[in-house]
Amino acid sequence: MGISTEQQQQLDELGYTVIPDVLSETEIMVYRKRLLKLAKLEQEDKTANMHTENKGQLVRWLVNKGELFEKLVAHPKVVPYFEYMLGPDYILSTLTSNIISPEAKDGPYHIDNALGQMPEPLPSFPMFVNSLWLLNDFTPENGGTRFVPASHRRLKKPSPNLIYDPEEVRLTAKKGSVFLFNGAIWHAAGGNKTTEPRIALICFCCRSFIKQMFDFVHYLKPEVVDRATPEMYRIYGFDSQPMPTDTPKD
């Protein structure tokens, strides 16, 4: 599977694209059920990662929380987009999920990970690429991601606590699709005005020379490493580690 010239142009110029029909209806149901169960368990054992005044919850380290999540790591419908944006040696920074509950309010704009600590002007080429795997239809009403198309070309960060931008778009997209975007475009979670939680899987990747947010090399469960294909092994970051000390030659 590849990426069309039109999609390449949209990623270059606007900073995002929507990949349709990545997950089946059955996969959507399975992932939603599993994530809601994990979220409840983590609330009960006090390990829950809450945000947005406790109306949002991240379920993190998904590759260690069920074999079903491993198929996201090197999904053939999505890998070409990461390769186009980040090069063929890109690596996984996080595999997590975000649940936006009813009554959650609009969040502040941000750019992803280490870009927020970089001096301006920001790099003109992609350093991070994020992808949201939609387990609901995303609408302006249920917390569909808010973003500013082409804002990665501003080469600067949004002002702290910026809530609205006059050029913002509220994502409307079908469940099962993937919203993939340059981590430098200004984006934020939307408020959820419905009665159902809005859920997305998040596969966040970076160039191979950047430090990952999660240390997969040292903290993946052994059985996850054993199951990894060579491609997954590379994406987890095993092929882009600092060199060890020299050892005596035979």
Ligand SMILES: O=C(O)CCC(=O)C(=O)O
Second form
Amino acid sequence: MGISTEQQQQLDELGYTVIPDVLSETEIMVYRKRLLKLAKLEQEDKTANMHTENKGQLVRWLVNKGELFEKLVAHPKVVPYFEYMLGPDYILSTLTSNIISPEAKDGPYHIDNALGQMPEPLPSFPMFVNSLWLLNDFTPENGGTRFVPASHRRLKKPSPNLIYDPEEVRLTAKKGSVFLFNGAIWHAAGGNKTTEPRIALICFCCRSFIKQMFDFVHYLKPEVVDRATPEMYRIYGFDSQPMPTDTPKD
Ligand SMILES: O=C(O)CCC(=O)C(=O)O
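Please could you give me the other form, the form predicted together with the ligand, since above is the form predicted on its own?
In what comes next, the whole complex appears, and the chain from above leads the way.
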């Protein structure tokens, strides 16, 4: 099933959409609990990936950290949006999460992955699409993502250290929904002025000809590969590797 003309238009023109009711209350609870536990364990064993002056934490490589995360890889409510933006052969670049703790401050905008290294004008078609799966209601107070609608059409990178653009919006959206956006939209997590952590799962995808940030093909656990459906196998990137006929003969 594809997405509606209105949704296509919103993605083309504004560069983002919010997909409602993707995760159930139970799923939200289970993911939150598991992520907070993983975050704590990674802090204890000193492998934690901290940012934003230690008030932000990424828990990465989720597909290798529990079967429950595999459900995100080819979720039927979200796949049509990635397909529309990136083509039917799109692939996963990372499956990670971002926890923004109380007292985190607003940081500078960025655009995603290789776009930040590309010369301007940036490509006018989507190369990367990001999706944040909200594990609490996002508000302007609790770290809701800050973004500049339609900024993908500027074909420019935000200046380094730019924190505010006059056209910025702070995301307000319900837990269980997915905020999906063109990776060329200028964006950043917001500061968190509440007493609760703000948590998002992040499923970040790209066109099939782009190098993935996580090397799923070599580092997925064998049991994760065994459980993959053909669609998931393609999304992990196995189908877009150099062709065997092109390997050296001696
Ligand atoms: O967690 C957020 O609100 C933003 C995440 C982000 O900037 C990213 O995944 O590139």
